[in-house]
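Next up: just one chain, as C-alpha cells, the form predicted on its own.
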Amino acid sequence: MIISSSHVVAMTGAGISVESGIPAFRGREGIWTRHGTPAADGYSQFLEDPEAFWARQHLGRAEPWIAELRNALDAATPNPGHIALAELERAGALRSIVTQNIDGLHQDAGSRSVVEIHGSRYKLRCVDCGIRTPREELFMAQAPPPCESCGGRVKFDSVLFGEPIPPEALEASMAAANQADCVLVIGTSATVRPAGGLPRIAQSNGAKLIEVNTSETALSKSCDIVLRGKAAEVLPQLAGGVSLGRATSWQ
C-alpha cells in the first residue's frame, strides 16, 4: 500500500516516544493520570499576566509531573521507530510527519519534513505575531524579553490547555492531511482535536489509513490496515519491507 501510494504522511502521538523513555500524559501510566492534570485555563492565565505566569512556571519546576517530564526529556534519544520513519523519508517513501509530540526526536533521528502541531520544547513563540525563536533552556528562571520583532508576549512554544493551535502549524497539518493518499497513524489515540481529526480528513479525501499501535483506538475500525505492536518494533520491519518491495518492483 505504501509503495503504491504517491504521498504518504505519518501522524504520530505519544506512543512512539514512550519507547524512548518519555511517559505519555494520559492513560493508565500517564504522568497526568498519576500526578494530576494541569490547569485547564493555562493559556488564559498567560494572557492575563505573562509575568505572573512565568513566575509560576519557575516555582512549579519541582512539581512531580514536571520533574519527571524534565528528566525524561533530557535523557531521551530517538528509538528505532523514529529512525525507521527518517529512513522512509530519505528513501522517498514518506513525504512528511505531523506529530503531536514536543520532544524533537523525529528531527534528532534525521527526519526533515516535520510539522509540530503542538509545538516544540526547543522553541519560544510570540503569541502576537507567531515568530518562533530558539529556547536556550527547558525550564527558564525568568520571563523571556518581549518579542524582538513586534514587542509582543512570548511563551514557550508548547501549546497550553485552551490555546489555539498556531495558524502556521494548523495550516501545514491540514495541507498534509489533504494531500495524503496514505497515512500512517502511529502511537496516537486520535481523540485529541484537532490533531486527532486529521486522519479522518485524509480518509474522507480517499487516503488509506495504516494504524500502528499497541492497543485498539477509536480509529482502529476505520483503518484499512492495523499493525498491532510497539512502534519501535513494527516500523523498522515496515521500512525494511518497503525497501525490499521497492527494490523488487524496480527489478
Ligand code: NAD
Contents of the next structure:
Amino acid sequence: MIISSSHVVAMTGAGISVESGIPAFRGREGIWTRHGTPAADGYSQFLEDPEAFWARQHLGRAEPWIAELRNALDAATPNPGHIALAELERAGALRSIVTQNIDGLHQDAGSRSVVEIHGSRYKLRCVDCGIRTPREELFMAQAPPPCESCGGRVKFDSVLFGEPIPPEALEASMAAANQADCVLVIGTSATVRPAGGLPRIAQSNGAKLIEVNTSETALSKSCDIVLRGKAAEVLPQLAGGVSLGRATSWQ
Ligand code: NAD
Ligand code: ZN
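Cool, the form predicted on its own is there; where's the form predicted in complex with the ligand?
What follows is the entire complex, opening with the chain shown before.
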C-alpha cells in the first residue's frame, strides 16, 4: 500500500516515543492513569497571570506528572520507530510527519518534514503575535522576557489544555491530511481534537489508513490495515519491507 501510494503521511502520537522511555498520557502505563488527569484550564491560568505560571514551572511547584514527563524527555533519544520513519522519508516513500509529540525526537532521528501540531519543547511562542523562537537552555530554568517583536506574553510552545492550536501548525496539518493518499497512524489514541480527527479527514478524501498501535483505538475498525505491535518493532519491519518491495519492483 505504501509503495503504490504517491503521498504518504505519518501521523504520530505519544505511543511512538514510549520505547524512548517517555510514557504516554493514557492507557495502562499512562502518566495520567497513574497521577490522575490534570486540571483542564492550563492555558487560562497562563493568560490570567503569566508570571505566576512561570514561577510555578520553575520553582519545582509544577505538578508531579509534569516533573516525571520532563525527566523522561530530558533523557530520551530516538528509537528504531523514529529512525524507520526518517529512512522512509529519505527513500522518498514518506512525504511528511504530523506529530502530536513535543519531544523533538523525529527531528533528532533525521526527519525533515515535521509538523508539530502541539508545539515543541525546544521553542517558545508569543501568544500575542504568534512568533516562535528557540527555547534557550537559560529559559528552561527561568521565565523568558516579553516578546521582542510585540512586547507580548511569551509561553513555552507546547500547547496546553484549552489553548488553541497555533494557526500555521493547524494549516500545515490540514494540508497534509488533504494531500495524503495514505496515512500511517502511529501510537495515537486519536481522541485529542483536532489532531485526532486528521486521519478521518484524510480518509474522507480517499486516503487509505494504516494503524500501528499496541492496542485497539477508536480508529482501528475504520483502518484499511492494522499492525498491532510496538512502533519501535513494527516500523523498522515496515521500512525494510518497503525498501525490499521497491527494489524488487524496479528490477
Ligand atoms: P495517548 O496517550 O492518548 O495515546 C497513546 C497511544 O499510544 C495509545 O493508543 C496506546 O495504545 C499507544 N501506544 C502505547 N505504547 C505504544 C507503542 N510502544 N507503540 C505503539 N503504540 C503505543 O497519546 P496521544 O493520542 O498522542 O495524545 C496525548 C497528547 O499528549 C498528545 O498531544 C501527545 O503527543 C502528548 N504527549 C506527548 C508526549 C511526547 O512528546 N513524547 C508524551 C506524552 C503525551
Ligand atoms: Zn509577540
